[in-house]
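Encoded as structure tokens, the following chain is the form predicted alone, with no partner shown.
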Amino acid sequence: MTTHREPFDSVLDTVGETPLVRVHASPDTVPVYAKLESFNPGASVKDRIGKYMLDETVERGEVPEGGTVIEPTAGNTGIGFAVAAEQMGLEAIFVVPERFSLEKQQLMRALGAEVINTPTEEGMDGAIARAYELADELDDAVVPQQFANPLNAQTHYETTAPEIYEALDGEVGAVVAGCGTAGTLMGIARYARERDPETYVAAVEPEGSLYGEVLGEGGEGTEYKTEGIGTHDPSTNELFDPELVDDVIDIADRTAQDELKRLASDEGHLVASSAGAASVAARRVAEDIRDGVIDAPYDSVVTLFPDSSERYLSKGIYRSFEEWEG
């Protein structure tokens, strides 16, 4: 649980230690615990990397002082990274693909940052080349790059998975997570595997992406609403360790967002789609280890709700299916 109760310097002071808190829809026997990362300042998972990247990079010199982070994003990331960019002093451009919230780009440019959109038919493949493209143009700038940089899974593994084992007193038996950059899951399997290699790890993506042909599974990519995990190319995502995964669990947008909207109604969470496929999942998982279909150490299962629903009102996120728009 947050345990913020002193004063603090700075808004990064805030990041991490965020809530863990019981879905209730789960099974009694195998509980599912959601880790409610809208906590954080900038209002998502993404703040841990922000700080994190941003503070390493500083220290090992890949950027001076008063520099420019340039960084291909959907949108959180740009978001987090904005937050601790300005407390650090250094410029920030985030290049975004123009379907993404435009909610997430608004707030992007409040914190300082400028915002370059790509085409959307380009995805993220035409974002991370143009960051590139502009980091070449400058002086200063560097590429953290979300999807290859190492930093992005330990973030994870040095912050939010102590966090978790500490608030369940080391007993997790299964880790349940939507996979975008992958950094989030891998810091945590990775964690979970060192204390016990039979910890369950589930990767989770909307039907449509390609995370699953990493594990040899067939599937077709489409397009899909989903927004901020899966993947049309697997290649990008450099950080998706195959070895630390069980299975990758495909969740239809329509179950995701009925989902999301089940867990406003019913258990007060305002959560995003991204949330919504992770809980469905995790919840999957959970009535799997009851009924003993899955052998996992403890009856447990965590997840992640990675960001607010607020930052997908103006996609229609709860209104029908249909006019929500991806």
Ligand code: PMP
Given for the second form:
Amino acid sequence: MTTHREPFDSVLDTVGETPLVRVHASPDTVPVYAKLESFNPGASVKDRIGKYMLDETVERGEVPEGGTVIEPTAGNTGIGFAVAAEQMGLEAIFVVPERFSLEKQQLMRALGAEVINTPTEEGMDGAIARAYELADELDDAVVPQQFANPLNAQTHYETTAPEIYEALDGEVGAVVAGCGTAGTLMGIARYARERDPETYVAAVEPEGSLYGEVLGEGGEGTEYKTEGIGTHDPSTNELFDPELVDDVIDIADRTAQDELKRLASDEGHLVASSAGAASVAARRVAEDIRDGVIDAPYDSVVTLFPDSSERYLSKGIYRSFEEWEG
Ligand code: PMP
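Now show the form predicted together with the named molecule, given that the preceding structure was the form predicted alone.
Starting with the chain above, the whole complex follows.
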């Protein structure tokens, strides 16, 4: 285990081994724990896939030395991939829909990457299509494609999940996490179900997102402000496996924002909207376990706080709901 008490050779050695911290607004008998992913060097959960996926991609010979990584991303993946690419001697190009946070785009550029914007109306689909077009124009490029690449979920199966199980001596009752690519939840859920097939698993999405359709729930695709989770087109996602999910919990933007403000003022967490949504959903699952509505093998719930609110200050994340641009 990383001790953080000895010098490291590279910033990449500091990816992972993030702290797991009790969320106090949860039932005494069914504690909620959150893994604080902003402790990673690029300050989000996506540093994990940057390091793991690029390592594997280079090892498999899918990109030559000095080659180019092109990825469609809401931003955090770009930062995670940019940190890793630079250290591995690769070029990086990221295709980002315009609406996503400017802080993230500035950080990707600072890390040496090129950023290309696609129109907000075209969504992630537009960014994915553009990434492949660009790759076709170059002869040394690879598109890891986090929405379809099993290495994304494998990263969390190999790193995030074992860290959680070690911290809780294996006593994990439920796993609750936001789904963007769903890599985080799928990797942890697969590990959890192998440890105990009864482990309860819930996916979290913003109200207006359509992951619920995959479990046969209805819904209307509408815009939402919560950043980093949700989809309007579940068919573009190849990772989300309904067999591994008991429920999809929809959280309204306003509820997510109230909670991220509460997490800051009451519990000292500077976390963003996807963490606010995950925290509310995790608390609901904990209350249902306490009340006997949900059966879980242990009285505990684990979630993740994927990134930091500092990345969204320009969008007014701590202002009123109306002033928050999302
Ligand atoms: N929260 C934020 C802020 C993110 O950027 C992401 C990644 N899109 C997630 C949550 C969800 O992670 P995943 O893609 O592994 O589902």
